[in-house]
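What follows is one chain in structure tokens, specifically the form predicted on its own.
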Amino acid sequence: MTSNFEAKIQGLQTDALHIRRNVWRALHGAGSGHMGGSSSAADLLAALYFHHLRLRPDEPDWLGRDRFVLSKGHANAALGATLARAGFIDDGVLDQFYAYQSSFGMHPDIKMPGVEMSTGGLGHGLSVGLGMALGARMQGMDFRTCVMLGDGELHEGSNWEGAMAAAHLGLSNLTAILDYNKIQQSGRLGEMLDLEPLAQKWTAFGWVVREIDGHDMGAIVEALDALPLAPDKPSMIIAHTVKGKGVSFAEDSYLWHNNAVTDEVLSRALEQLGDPE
């Protein structure tokens, strides 16, 4: 017999691999894209979104709702799949990928139902959402932020100053989560400017600090379900992941950062990727 934890796990991996194939035939509208930090994201905007965040996709502008901010705004096209699978916007504005009047274009827009920050600039997004958390603690109100960083973005002094802040001001209602792919546009993380020791870093500065495999489901829960990781500090989920994960021809490389997307490239990606059970 399944247990309830099994279930909500394969329900949660299946929400994922819809988001994949949706990153893949949004990118194939609009002819290329982001495809190596979305799909490294998606297991991760699944837990997110379908376990963890408290959300009204039918309300998108509750006041009580937690508030989530995609700093890697690149990898909006895995947003914007969630977002529909959600239900905050219709399955067809997925076609619409970076058309002409679009709301749903590269990087994110807070023209579209469910973006909370217009992102795209790297480096803004943690400070941000610092802004968000610290409102709250101000209104009295008990929503949670939580910030997806990008890693090659770590390479921009805003985000230490927002985490120095957050800390400062002791924002446990305040989650970072980084896409840890260790793979830019240009190269490998490590090549072009390393951020190890990672996690030493993010204590140093004052944070919690959890690592965990991007892509384990099981594990991915448990570390939102420990949400805040301390009574009075902010947290940091270190998910260690792989980019362009679920696809082998685009897996681990920075040449599928941003590619094009042929009609032969999506059968090849739908085909390894194979279809929701």
The other form holds:
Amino acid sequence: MTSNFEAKIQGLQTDALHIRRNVWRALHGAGSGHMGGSSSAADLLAALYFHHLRLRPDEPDWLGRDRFVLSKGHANAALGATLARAGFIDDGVLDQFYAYQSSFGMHPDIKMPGVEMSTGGLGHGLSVGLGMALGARMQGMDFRTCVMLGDGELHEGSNWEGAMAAAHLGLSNLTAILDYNKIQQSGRLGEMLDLEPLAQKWTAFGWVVREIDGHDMGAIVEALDALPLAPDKPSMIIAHTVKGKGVSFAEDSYLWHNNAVTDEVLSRALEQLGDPE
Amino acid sequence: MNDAQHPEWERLAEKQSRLAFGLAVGELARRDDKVVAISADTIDLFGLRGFLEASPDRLIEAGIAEQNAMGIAAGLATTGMRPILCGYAPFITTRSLEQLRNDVAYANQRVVIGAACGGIVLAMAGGTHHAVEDLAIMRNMPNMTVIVPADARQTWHAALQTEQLDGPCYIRLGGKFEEPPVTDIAGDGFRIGRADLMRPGGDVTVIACGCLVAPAIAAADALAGTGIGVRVLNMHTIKPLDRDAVLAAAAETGAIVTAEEHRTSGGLGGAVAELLAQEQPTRMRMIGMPDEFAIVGPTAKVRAHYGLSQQAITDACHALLA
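Now show me the form predicted in complex with its partner chain, since the one above was the form predicted on its own.
Now the complete complex, all chains and molecules, led by this one.
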């Protein structure tokens, strides 16, 4: 007999599997794309959209909705797959990745239902999310703002301006979630421009930090349920992840940051991921 | 409210557009509880100290961090707030340019950017503090409205009219010295996107913005005494450009001088030339800054050095009429 919690976790794992399979599907349709960072984020996105965030997919502009900003906009394939599964967009949109006049390009477009900000330039999302969190506080609204950051984008100095300001303003309604897969476009962060000691940096900037395994759905849910991690500080969840998670030949390799997806590659990937049913 | 009716108008804002803008921020905030000012360490530059003391929860101090300030403004706007970002023109247009392009213009958020010390107001400070490419940058942002008020009272009206805009807006302002009143005190005729006809005239047209409007009027008045009819348009809105006014001037006077405190590429002169080249090729002269980093010095002397003057406008009119 499974407990309610275990059933919840299993359901979210199924959601994440759908997201990953649809990432591969979208990239195959486009011919290529950012597989690595889309797959590393899939479990986090599943927990956010199907457990944590208060949303109304049939009323995407509902004023009271929680806000999610995908600062690492190159993982848009995963966001699109998530929005489709949540019901914000039609499933068929996933076959329009990179397509002529599509709303579903490489990076999120605010014109797509469910997308809160056009992102893609790195180092933007935290400041924008900070503004959203401020907007909630100034208008006496209780919506929460979550920003998903990539690790490579933390090289951008603007993040640290935002980190400093969010703590100074005491924005406990703001959460950053780091998809820490430790690989950027051209190699390993640790070799190119190391972020460590990262938790100490965020703590020193005035945030409350929790580190989790970003593929352990139970840990993700527990961390999200614990938000805000402090009553007067912004929260940072550092989620340790694996780039390309779920497909052996794509895991933990910078070659799969952005790569071509042929018919053969797709069938091997889907075979490894398995059928959710 | 008319500018002159504001109790603090004469003391605070009559002769400095940056202070008039700050006063308008307070008026906009009084009218609309969604209005919030964002400072990038610019509280006193915009005369916002009183506003901060009266409404501390309506001003966000972002510190000397323009990238973050711009992102915050965009994020606030998505929630229905009406952010007004008060920055230095040379920094807010370049340091935070990607945030401005992506988060504000591309996402088409209702953010008003007040940009103090535009042009070579800070001439003595050197090229790092000059903003003589800002109009070219802003004009190339889709969705953006770009305004260069001619004086403080026009700044007041321009700032208040941003209430009606559905997208972002850039307003270029002056610095810490007096800007002579140029426009009518009533000011009620101001409309974003509609040029002010400052002087009628049928021989040549001077299309000017900002601090070049007063010299253009002076040149026109002097030339009138010699029998030359100079039309003067105050093209306070660089984008959307008042096409009808430009095309009518070209058709009716056949010669156009543009005058701006900006490089001659990409700003007001560029906008006018692009329009006329396609719709009605017309002889032109452009008064502005050359393709080089400007010299250092007192603003008045540096302006004269680059021919941002009544004399240069007069000479350009004569050259076109020769």
